[in-house]
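Starting off, we have a lone chain in the form predicted on its own, written out as structure tokens.
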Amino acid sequence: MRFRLKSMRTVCLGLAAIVIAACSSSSSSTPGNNTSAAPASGGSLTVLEWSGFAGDWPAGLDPATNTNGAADQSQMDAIYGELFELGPRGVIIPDLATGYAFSNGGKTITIDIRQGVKFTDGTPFNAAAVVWNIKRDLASSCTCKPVWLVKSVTATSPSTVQVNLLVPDGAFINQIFDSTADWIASPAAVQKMGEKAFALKPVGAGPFVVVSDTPSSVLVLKKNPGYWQKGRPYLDSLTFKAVGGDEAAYEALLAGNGQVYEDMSTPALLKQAAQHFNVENQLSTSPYDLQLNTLTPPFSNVKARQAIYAATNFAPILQHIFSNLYPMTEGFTGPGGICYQPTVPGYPSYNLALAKSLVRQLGGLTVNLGTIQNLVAQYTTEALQTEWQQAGIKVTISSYPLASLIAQFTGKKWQAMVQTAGSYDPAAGVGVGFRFSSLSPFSGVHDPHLDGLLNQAAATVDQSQRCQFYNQAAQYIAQKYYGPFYFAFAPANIAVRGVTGPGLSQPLPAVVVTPTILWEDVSYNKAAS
């Protein structure tokens, strides 16, 4: 099967916008945000990023060495562009690639590379450069490297890349969106500068060029004058700044010290922000998941896992902490992605009497419950602590910044974690396998049967068949009490009026918890702010 994606980006976005206007009820933006106005050229934007997630890039912004991986997808997209972009309503938009084809039963993928493009150091962007990057990514220790089982990667022509896999992979293109393979670095620049220097002043073929980079603080970019698409980007400059959280970002926007804040999730602030700014609620693909580590006590015992299901009632938490902003779900998919299954047959329900009985049978149950260092996530763990204590479960809670959280997982001694899990395609990097596959360092589950179901789903090219396997996997996770699901979460993006573009004035499906804003299509009409 060959897919040619040579239509212009603006056509794709226009068609998607019509579909959204006609069909979407799961996202909204504040009234008066005129998305039909012609984009303004010129101007500058300052984008605020939470220092606990997207505002943290301590190792720089080399795709193969950035320890935070796709958390920094916004900065990466601005510098490198993408092979393929995930646009509104899941439209695959050609960027530095123009098409792809599956063959050999889904084990061979041919990618067509856009011709005539150059990196900002003047060297050619071609198939050889893409192959060099993919091989480097596969060999890296980055947590967001491609999940493909690769036999070979070759440039069969200056504009054609062929990837031969050991097993079929029907999700291959969707897996590019949230992996380092989507961001292509200049091989010549990496080799000339060395990895450490390159990470601080990376060279790509994207819409913007790095002016300066103070890791985990400020990244200053300017317009790429040689960008492949005429008329893009609209902005003259783009600056990313780290901030301490939702409250700090909101105050900075009010003070005029930024025009965009990505990933606000505090309900009270969202209501306040809507009075002054445009609030774009994104299309969630990432349910919150209560992960249980089945390798170690107490959750190596199925009765302990069952007790957690029976003691957990997410509905009041969703109501009181999140103002019912998000849909409840019993599976690992969200409404913005494929194979969404909001209810799962046989899913264990809240049953406090059963929970108390199971705790007595266990002779007591003590749990350390962790999450990322985020105020709303911490509120959630406190609410769960209160619920579980009603069942006789003793609970201590911990919160970690992203780097420390990763260390907890890789140390394998954690017990329970409240985390987001999910992706536009469940087979992608932070999809179901990220939290439930035996091969993932971020999983607490090590079950060959579940691995088999997930592998079958990923290998199948036909989407309806893939979704059937995923439905079976969701039922199996519930049957084994491997981890309750909470709600389908996606934070909102906040922008001053006059800022338009996918992800800021149009909803986008989340890639890694949040969408990747298409910065080449973002404009700022300051007169309208």
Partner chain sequence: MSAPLFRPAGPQTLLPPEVTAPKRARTRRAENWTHDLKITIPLGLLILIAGACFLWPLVYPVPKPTGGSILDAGLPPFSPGHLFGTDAVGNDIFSRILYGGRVSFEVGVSVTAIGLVIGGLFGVIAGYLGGITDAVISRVLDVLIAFPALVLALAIAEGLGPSELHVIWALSFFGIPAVGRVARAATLALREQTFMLAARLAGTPRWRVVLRHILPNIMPQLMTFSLLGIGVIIILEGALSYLGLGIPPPNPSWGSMIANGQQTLSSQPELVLIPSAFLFVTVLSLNLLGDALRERWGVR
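Can I have the other form now, the form predicted in complex with its partner chain, not the form predicted on its own?
All you get below is the one chain by itself.
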């Protein structure tokens, strides 16, 4: 399988986070906090995470067994650090790796490993440990495992790892971000403690060390005194707490029970929060899309799909439900990611008269429109229902809890779904293939030509060439009426004043729905709050 398909759970939850996050454009009125003054060391932060997404880690935090995968990226990065980090404006920051090179036409990737680093249990961090981890990730039964078609992974020296693939993969490094292969666990600790105990008290080489862990509830971390980067992390301790939702988190911040909340998305609350806190809007990478199932009626008929394009007007929805916080887009890329192309040549526009006549030609059109059980997603489907009814389309709407949503997709009887597609790199994370490749169970499209375009794009190392393939793919999707796109969405991070760092006072692009805060660079100056 060419496209990286994350565990369904992560993806669907990801959608929920995305969907919820719906509003924050003008509210980023306080981004000027990245002052040039040196950040103060010390202090503690309590970070709130939504219990439906990032605040959910029932299986613990071992990269090979954590079924929630990238949803828990913040906790994972604080404990393990990363091989590579995705920094502001898409800069690749070498963290525990120091560099990489493609060779053999994109089939071989050589990664340089940082030397002189130790895991927090005192054992050495080296190429052998990285190879051991990647092999373990690939062999794990978790669907969060990397899906590269790997021929071999070897340590060619104590500081170099070589990955040989069966097929070229130009997106390899972009696919590492926030994947299980980016987080390196201490092999000695896993073997000594056993997998289950390790998952509850993991050992890495990251900026923080685990003090205590109640899964899906509270994770207490303290500064790693032997962290490889001198002077970091700034914080003495970091606590993650699960919280019920945006409103509860906002109230908790007001009551002083936390300093940071990740991934706020309720439009009305973002405006409210900006009055008291720093609201950092992230760069959108994953547009909303409306998936149509081309395998079953009514959308096996191209006219029905065309009618949906003609009957859908996203502008008022964006304005009233999402407060115009996000840019409209006609493809699967966003301004925070690569290959961004907001307009697609030949994209069918809103045309109520055309929609009505198409519905008449079809002799009526009845649609069941679904989405995940989430308030903003539900509002979106309600608004679409009203719009489509004006074109004479009969619409029923359903909002499914996660398990039922999966059942809808595996049952292949679904008709239309409000989802998100795209990623920082369309070939990575919940990328375009997730919603549009024949191989993906979450795709409504089964078109060999589109598969070919997407495969060619992923295999190409040269970025401008890749983007050309993606632009062609976006054009082809519009031409075949495979599914309209609304706007490129991203949630916002909220922090009390005085907290600075990438992702909190500086926007970051997101790989899987939400960006990863670089915790080693985060500081909290209480005096400034």
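Residue numbers count along the first chain shown, from 1. Here the rigid core means the biggest group of C-alpha atoms that line up within 1.5 Å when the two forms are laid on top of each other. Computed from a predicted model, the values in this text were never measured in an experiment.
> Comparing between the two forms on the rigid core: C-alpha of Asn278 shifted by 2 Å or more?
No, the C-alpha position differs by under 2 Å between the two forms.
> So that I can tell if Ser216 moves, could you say whether its C-alpha shifts by at least 2 Å between the two forms after the core superposition?
No; Ser216 is a residue whose C-alpha shifts by less than 2 Å between the two forms when the cores are overlaid.
> Tell me, please, whether between the two forms the C-alpha of Asp169 is shifted by 2 Å or more, with the rigid core used for superposition.
No, the C-alpha position differs by under 2 Å between the two forms.
> In Å, how large is the CA movement of Leu290 between the two forms relative to the superposed rigid core?
Here Leu290 registers a C-alpha shift of 2.8 Å.
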